[in-house]
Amino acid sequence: MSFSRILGQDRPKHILKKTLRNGCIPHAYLFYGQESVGKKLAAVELAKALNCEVSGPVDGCDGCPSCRKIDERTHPDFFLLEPEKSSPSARDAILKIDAIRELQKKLIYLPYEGQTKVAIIDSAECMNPQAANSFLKTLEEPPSKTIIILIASNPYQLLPTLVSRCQSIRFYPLAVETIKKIITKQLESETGDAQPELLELRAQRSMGQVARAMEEDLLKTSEYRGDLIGLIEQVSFKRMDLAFQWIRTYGRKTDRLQSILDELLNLVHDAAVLKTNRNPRAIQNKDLTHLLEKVANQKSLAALLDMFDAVHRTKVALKYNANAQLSLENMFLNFCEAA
């Protein structure tokens, strides 16, 4: 059945069914939480559950044309708006005013074929303040046999007015073995071959993110662990030229030092947790506990959460275009403070 292919967000999935046998549905809806959790995938299954030929309106079989439509992207009355850059060299992409506008006028007009219009708006969050408040005016007055839902990871960036229209369900990161699964299948079907080894650290270190875990660079960026928790150890006001000499290294890798810093911060996270609960179940980096119990033995629970802080301020400078010598900088200098 189709929201059986849904793994893991039971919760979700429950008050949607719940939802959908008692027939009260409401016009409009916010799915919200981190991303590559399954948002867009339950938003979807939901339009077809609305709209199947055999099953709907409790749940769609997968089989029928409109439930084969609306996978295709194909069905008259299935709309997905998504954002898109202005050009190739823009950096972020953003949902404009004139694609809202022409999802309007398609949502004014009666089904054509199935029981109920369904729009998703994905990453709702990047509508621009024009689209936004023109979008509105929409659900305000929703248009008849019409349900919408914003898709959103950051729901703080909406319009209090938009959010508070909807009716909203949070999606939770995934259980690792969740994300064991479906990565396995990913990466059967790609590659034919999903190798346990690999498959445990993705799963581990996914933070419950499915797109994470098939990311190539993590698999990469965890070559750099080792030096990182040694920074971490070591960084000092006497041992200054380690960090001097980490910036000559890395700090010219722009391109992926987003990605370093990432794992940086889920280092001294797996270590601040260890330094409070000494559960290793709880941290990301398993196969690192002996090196990572040694950081916790060592540094302060301050101390940690201070250079947690430390880099994710440098994370969010060097999204805005900050100079990354003077942030990495800056970022162990606050290391020294701490240790």
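Positions refer to the first chain, counted from 1. Definition used throughout: the rigid core is the maximal C-alpha set that superposes within 1.5 Å between two forms. It should be emphasised that the depicted structure is a prediction, and the values quoted were computed from it without experimental measurement. First, how it differs from the form predicted together with the partner chain.
- Annotation: Cα of M331 displaced by at least 2 Å between the two forms, core superposition.
- Superposed on the core, the two forms barely differ at H14: its CA moves less than 2 Å between the two forms.
- Relative to the superposed core, I25 shifts its CA atom by less than 2 Å between the two forms.
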Given for the second form:
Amino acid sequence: MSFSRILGQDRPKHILKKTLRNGCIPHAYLFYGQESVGKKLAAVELAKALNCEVSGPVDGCDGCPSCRKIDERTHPDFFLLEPEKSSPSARDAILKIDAIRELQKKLIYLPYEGQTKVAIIDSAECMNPQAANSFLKTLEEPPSKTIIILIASNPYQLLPTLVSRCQSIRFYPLAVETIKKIITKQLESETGDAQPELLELRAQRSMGQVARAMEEDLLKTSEYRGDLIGLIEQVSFKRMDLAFQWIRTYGRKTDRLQSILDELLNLVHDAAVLKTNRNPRAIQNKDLTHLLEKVANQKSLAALLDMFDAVHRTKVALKYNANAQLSLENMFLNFCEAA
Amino acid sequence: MEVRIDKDTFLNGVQKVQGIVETKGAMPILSHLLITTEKDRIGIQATDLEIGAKGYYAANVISSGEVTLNARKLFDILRELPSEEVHMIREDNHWITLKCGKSKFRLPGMPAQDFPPFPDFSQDSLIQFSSKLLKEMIRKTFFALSPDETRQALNGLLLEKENGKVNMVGTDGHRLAVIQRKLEKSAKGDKQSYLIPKKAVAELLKLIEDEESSFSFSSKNNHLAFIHGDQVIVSRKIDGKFPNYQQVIPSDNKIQVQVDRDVLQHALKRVALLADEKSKMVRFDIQSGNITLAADTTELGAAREEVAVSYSGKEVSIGLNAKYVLDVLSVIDDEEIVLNLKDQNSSCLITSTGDKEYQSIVMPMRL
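Condition change, the form predicted alone to the form predicted together with the partner chain:
Every component of the complex follows; first up is the chain already shown.
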């Protein structure tokens, strides 16, 4: 059972299995949802299931030559398109019209050895408008025995004309337990050791994304949280010195600033959740609950919401190259006003 | 694996599949060719997953086995070697040693089991062509194929078999060429039609060397095959429907203008020099006794030439793409051709006096 290799994502899995059993597979799918929650994995498993020589077209077996070749990406009827950087120094990777045309050229033939040709477009939102528009016709009426799977973490960046041509399946953030299982396996295979207490923390703070849970500096940035909570608690017009001191220490770390502000955002969010007493599972910093409760008791909900806004605005400003020091000072002034 | 083979035989075999091998691409193994051994011959095969070719060549097989070798490098090496016997030995780790005379080469191979399996093709011949016939049919229709690779159905030649006759059709939407020939031996049967991808046709042309041998055509599942003695070309079928070309062939073009092919060809070439670069339009003014070919553009200038024809009737003018007409004129073998017209907005059918089974259509342009 190869769909069982995908942990979590019960709903998408259920939908896919059912369509496979009924044999009425749409010509194009759009898998969307946060990054790193198993969209591509599911697409590959679907390709395997459709072409499996043993248990297809209901599920893959992972053993037959067809499944093996798809896993190794050497199957002649399996196409995986990923955005490429046009030059090593280019900022963003994009999917260009040439790649799409090349794919269209290959899709006109009947399958080489499998049952169904499967084309997966990973990060479909990276298609530039020319590429997306050239793809419309193929997406609407693909050649026979072909299914196309678009994968996007942000479907709103896709052309609406693309989205309307696909059947959409939403992928949800993974549960903490699932993340823990996945990263335990990955860490064990990589380094051979997995420290349970760190795993717990990583899983808690992953926001349901495997890649985030695996990030090197996920634990590092979490060390800033103590300072940040202190700031939220104490900053006021009387204690501006705290804010200035913090800015002096952290304002220069421009490469880290976004993730530090993310932490701040999460802390404010958690405090607000505690304040309203709703859905304790949404809290990401469970290990600091006792500190957060203090903050929640001290501040009003409106103040917390204002702070959240302020941090968010600062993040956007920094993304567009605003002066870090001024932006941060401005943010803390907003904090003071809110408090 | 160990093989001794004549260098020229080997080179010939490697050269035949060069056109198919992919030099760049996602799968590195496709830039390699696979060499297999049989009792007293070796098989050389290559594929780009769209078309594949396989040929057998006599060799002294000392021990059996399979190897893959970079096709380009092998070809370059063989070309430079003296005409002696080549000695090929596989080492344990997929490396291959080639020895010839005093030269020695070591080349890295890839695991032979990773090479895409040769598609299953049928030996049952559906249509048997003589080389001469196949070559003629391809030559007279191939030029009309669409160069646009995304228009899948127009990117191949249509091969139809019906009641002992075989048709071949090529079109790009602006022009069409259709040729019909009788088959020497063929059972009567239902109409069958196949689309042969452009690339496969191009490779097939390379394989036709002499005019004596024969080719048989077969089809199985998703693949078509052309078998020629020890050589096979297999192509994946194109997924698409060829347009109904019978509908396009005009039947009531009453105006028939008979003209000497050679004279028209040369005159048209001259006039086309000043035709609009993009549309290549030349105006054909047809009167009793002659055609006036005219090209008139503001940037390039004007050209005009008269060609004598046997025609008497009303005057008619039509604009045609000179390149399309020249393509047709260059493949017709007869001395005299006939332009069949209706009016300036209807398509022009070009036939030859000696061969009623070859028809070519060129769409007109607005004057």
